[in-house]
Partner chain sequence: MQPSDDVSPTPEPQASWTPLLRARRAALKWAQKSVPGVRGVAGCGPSAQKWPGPRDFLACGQVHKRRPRILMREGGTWGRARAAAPEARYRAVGRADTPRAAGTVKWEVEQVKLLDRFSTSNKSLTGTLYLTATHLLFIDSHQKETWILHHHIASVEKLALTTSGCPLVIQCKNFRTVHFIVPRERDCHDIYNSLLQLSKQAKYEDLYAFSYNPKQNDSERLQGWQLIDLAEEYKRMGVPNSHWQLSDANRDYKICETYPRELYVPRIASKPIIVGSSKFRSKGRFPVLSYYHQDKELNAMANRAAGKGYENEDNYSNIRFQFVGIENIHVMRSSLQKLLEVNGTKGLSVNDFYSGLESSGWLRHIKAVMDAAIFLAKAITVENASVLVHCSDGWDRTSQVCSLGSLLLDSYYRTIKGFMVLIEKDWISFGHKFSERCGHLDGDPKEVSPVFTQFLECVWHLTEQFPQAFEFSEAFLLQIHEHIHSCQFGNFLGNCQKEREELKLKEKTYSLWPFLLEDQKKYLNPLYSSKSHRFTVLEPNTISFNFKFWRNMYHQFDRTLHPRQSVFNIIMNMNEQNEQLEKDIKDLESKIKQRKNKQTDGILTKELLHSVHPESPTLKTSLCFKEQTLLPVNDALRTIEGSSLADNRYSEYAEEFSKSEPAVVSLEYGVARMTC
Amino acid sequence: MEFAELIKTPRVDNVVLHRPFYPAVEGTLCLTGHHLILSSRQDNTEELWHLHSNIDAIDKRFVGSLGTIIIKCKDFRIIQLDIPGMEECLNIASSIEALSTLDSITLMYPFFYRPMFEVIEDGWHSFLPEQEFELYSSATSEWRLSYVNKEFAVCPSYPPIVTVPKSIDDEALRKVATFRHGGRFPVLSYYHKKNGMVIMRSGQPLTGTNGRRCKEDEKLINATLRAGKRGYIIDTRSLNVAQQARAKGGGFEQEAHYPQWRRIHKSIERYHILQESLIKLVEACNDQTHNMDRWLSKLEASNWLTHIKEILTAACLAAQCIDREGASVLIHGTEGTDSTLQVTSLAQIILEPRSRTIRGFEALIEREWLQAGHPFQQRCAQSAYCNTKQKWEAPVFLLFLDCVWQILRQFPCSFEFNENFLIMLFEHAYASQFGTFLGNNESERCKLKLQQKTMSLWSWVNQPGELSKFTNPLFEANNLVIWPSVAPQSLPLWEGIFLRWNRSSKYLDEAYEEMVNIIEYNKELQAKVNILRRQLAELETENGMQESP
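Chain structure (the form predicted on its own), given for this chain on its own:
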């Protein structure tokens, strides 16, 4: 298919652009296969380059021969184009609709993008499983890398290489895979060096109504326990939902078959409930009535902050089991690709200082989201404005980033990255020139040959010039476990995401710059103090030598 077939009118003059925090601009609108571009001959005017894949929905209005297109974006921005001529307006609108909903992944911009920067690091090879395994293999010999899934035959949503107990062979893993939803047998998510406890994750067991069991599954899970120790299974469904799953062939671990494990249900919502929550929240944030009661009731009705609280509570529970109870944990819901990953990754941010660094957090996203099979292509296909709702969309990753921001806000000196880093990840998960978030799992990414045909997001982010934008000036390495508060009063709305297009951040940006300047000045003064102290110590030494006979 040629993009030209979808572009009915490639160029229109005298188009007026309205967007948040910029004056209206008149210029020429051009449509390409992947971008909507508006350029103006006015001096000091920034061009608009907008990816079609970032467009969530468009509305059309007409007053006489003047047409208006309102573009609602996946990053919650709303921009308006005033286009002279009804035919041109209709043609532009239908072209944008077609170009923003391409069926084929290989027609998307990452396959056409060529970087304008020098690639110093190939991000596709920055966080390989073998490298991650080496980080804790020196502390324990109880785990091994398994290549049982190298052809994606055992579990289509797992990566080719997984970490499993050394005492369990690949044949046993194949049997366990037939007993777990989607073939997602229990694998290592995190090893706590302080006490050797682990977090594992999986899909639900397929016990069904007959109470089916699998001896290999029981052996695998028990292999993670120390002698005389108990473990915890955190099920991210309510007991009622887990029991209903048995009728469909799913279920949960029977206590009779897993006597050393205690099961805890921590209900976290999924799918359309989360999507509806996001839609209601963004609608509330865009409400311009300025009525306090209306705002507060809409915010509460969205339930967004309730979902944040539920996820953080489950993550804190998992971290407590590991660090305070000295017990290993298995986490799963139904598939093990959504709420499970939210909990495992947030527990690591609480427990593991490395996860709070920039590269450590990138490794966490690779390991616990991309390689672990979170279906980004399905979940992030649409955002808060799209009218055609399919059942797979859900802001699971955005909720995770919001939870990270909540912890960052409570521990502002313990994270190497800043809020802009989290916002950037949200934007690229929904629309990007990079191939990192394309596809639903590693199997799909291999078939698409993303490593050969697209650029990794990490290749761009990890350039020194870009990293400086995402570095937290307050960061001081903190090797302790951090325990966030989950009290409702401690969990505010993330304004940096949800209100950034509704009100200017000019004064906040100025305050941030001033803070950076103060910190830099403080470092300079500290360096001068250190020099003076050294000079004073040298003078005292010299005086002491002169005074001694």
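Output the form predicted together with its partner chain next; the form predicted on its own has already been displayed.
A single chain, with no partners or molecules, comes next.
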């Protein structure tokens, strides 16, 4: 077993664990291939069962022979272990370091995890593209499923099955793929049943400096327009950045070649800028000594909420084009795997009531993030405490979840899920026992045989017992398009994520419970009234029958 080589000291006694809002616990620390376990010897229950892959960074320090390891987690939590013995401490630290940064995906926990629950519904088959397509196909015959990418040959980051205009054949799709970044030809992202307008997404067009064009590409996206109608192209880069991209072979749609389309640039930041923003924000939240001015200036300097506002604004704009202007939209940035997906998925949250239900939201994540090829493995490799600056790490998905939370906060009754659902998804995207967020695209997941070798997150989440934790008691289906406010006054810090480990939520939790109780009680009373009413009605008819001869 390879893990054994990495674990020099599997067990240390008299370790003291410090966590926010819990009293310190003394116990025995055990290291396994995937977990760090601490149990106090008194009652033999584990006080801590911590996944190595959730570790973002560790610090160690010594006072005499007493070592201290500070573990900083990807979910922003910080725990401290006091370990007697310098050697033990060094061994534990180096083991944790090695085990939390395993190179091979197949060594990760999901490949070893054996579920303790009975799988009722296999999450790997919960949201198949064919089923999703059926939801549209009753309303339109203008679209078809294409299997052109069956072997991942046309576009390595696309799933095997995509939805494209019916009038465009696979041959044309192959040509278009050569004209779009990463082979990401325009595909259907969302069909607005109300007026038949669509959101499509793609990679940037590879126009280069000499203004290359592709007739098939023009034909493809024009095929989505109704006669005499115009569409909008939302480029998630600034005009400047888009222009610069031409030097590297990329570019944007020229007006001359796409006369029926109006291009709008809505700049959304990417990569290290977002990662740095997260690092700064978490740092600001963790420092409890900041005075008011310093806190506010740090919060501002992190730019996190600026990113939130930018992303939401672009999503509102896309939704607006669809619902208010009755125009179809094509969305892309450079690769079409990050900001593009933030915009397409949030626009759906705004427009589509289904995406605000639990299953609908799961389907949205499956469609617009996992199958659409958001590189989770790269983006979520490190979190707020990382000090190695890799270009590909970025909290793109967390920003999306934060934006969803902002809309949820403004429309607290329109979502079937609650804040805990979003927090859970954040946790699992960064470290999980399930295989759902492993790999960077469907092609990689296929090679890893995740479906056969790991458990899907949805298999676990969609059990009734688990679902109840994530269900919003206030939910009342709302079929309207929901327009959020994007004013800074309306976009607060997501305390449930960023202050989660920095302050006690006891009173807030109690209040939430009380709210749930009131709602539950209401349901109970309603049910009881109905039963009594029926009972009375029955008695009356009985009496009536007895009375009439």
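By rigid core we mean the largest C-alpha set that fits within 1.5 Å across both forms. Predicted, not measured: the structure shown is a model, and the values here were computed from it. Numbering follows the first chain given and starts at 1.
Comparing the forms between the two forms on their rigid core, the Cα displacement of residue 510 stays under 2 Å. Relative to the superposed rigid core, the position of the CA of residue 532 differs between the two forms by 2 Å or more.
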